[in-house]
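Take a look at this one chain, the form predicted alone, written out in structure tokens.
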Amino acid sequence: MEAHRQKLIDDVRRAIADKSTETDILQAAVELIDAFSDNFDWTGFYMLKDGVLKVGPYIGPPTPHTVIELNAGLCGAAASQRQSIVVDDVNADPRFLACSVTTRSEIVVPLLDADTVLGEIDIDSNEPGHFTEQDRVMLEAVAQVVVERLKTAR
């Protein structure tokens, strides 16, 4: 993995070690993940509670997407599916729940404990194709290094 993708992994690593609530979790990680690139145009974390995706900490502008049921857009098909979804085009994608009229490619990486769905990292980008292979591994390692943290929190 490239130096600077390894170094937020271990960014965010260090920066959960000592928080102690789910939120603080969350807010750490996405202020670090959100810097990584001038391109994500809106960060944050859906947490899955009560069977629908629930809005967490995130940067960037207000999202009327606060709930999102489990077969909703692309983060309920990323949390139903249990896998990474990356879209080029989301306007070419009828999953798509618009969130910004801007947003052109969106990724989204479940955080799973073994098979269970704990939440998301969501990223939208206002530019097309923004989403690389190397960027969904990074942030499927991310997601890791956040579950870890979270279980050890509850």
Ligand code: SME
Second form
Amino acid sequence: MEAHRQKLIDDVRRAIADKSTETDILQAAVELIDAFSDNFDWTGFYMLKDGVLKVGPYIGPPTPHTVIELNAGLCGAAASQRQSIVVDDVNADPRFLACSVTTRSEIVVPLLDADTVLGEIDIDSNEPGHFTEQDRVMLEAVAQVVVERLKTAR
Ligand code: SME
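Right, the form predicted alone is done, so what does the form predicted in complex with this ligand look like?
All chains and molecules follow, beginning with the one already shown.
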């Protein structure tokens, strides 16, 4: 992995090591993830609670989608499939729920503890096709770091 990508993973691990609540862990992580790229235009967490995805800490414009059902949106799809989803052109994907009219591409990476979905990282970009394979691999590693910390904090 390129050094600046590995650095994000290491920075997140370090930043959340001394955080003890879920909100503090996710807030520290989201700040670092969002700062990784000027083209991350909405960066946030959704957490699976009571069978629905509830918005957690995020950086970006307010979203109308504070609660997302598992059968709705790209967020619901990633959580129910337990797989990352990368969409190069959100306007061509019928599953897309718009947070902002300027969004052109999106990545959703589940927070997986084995087969259990704890939540997900969701990032929108105003650039079409912004998210690369390297971004996906990096964010999946960040997700694992966050999951390991959440497990010990709980
Ligand atoms: N685009 C997401 C909804 C969340 S907002 O982008 C913050 C979706 O399609 O599920």
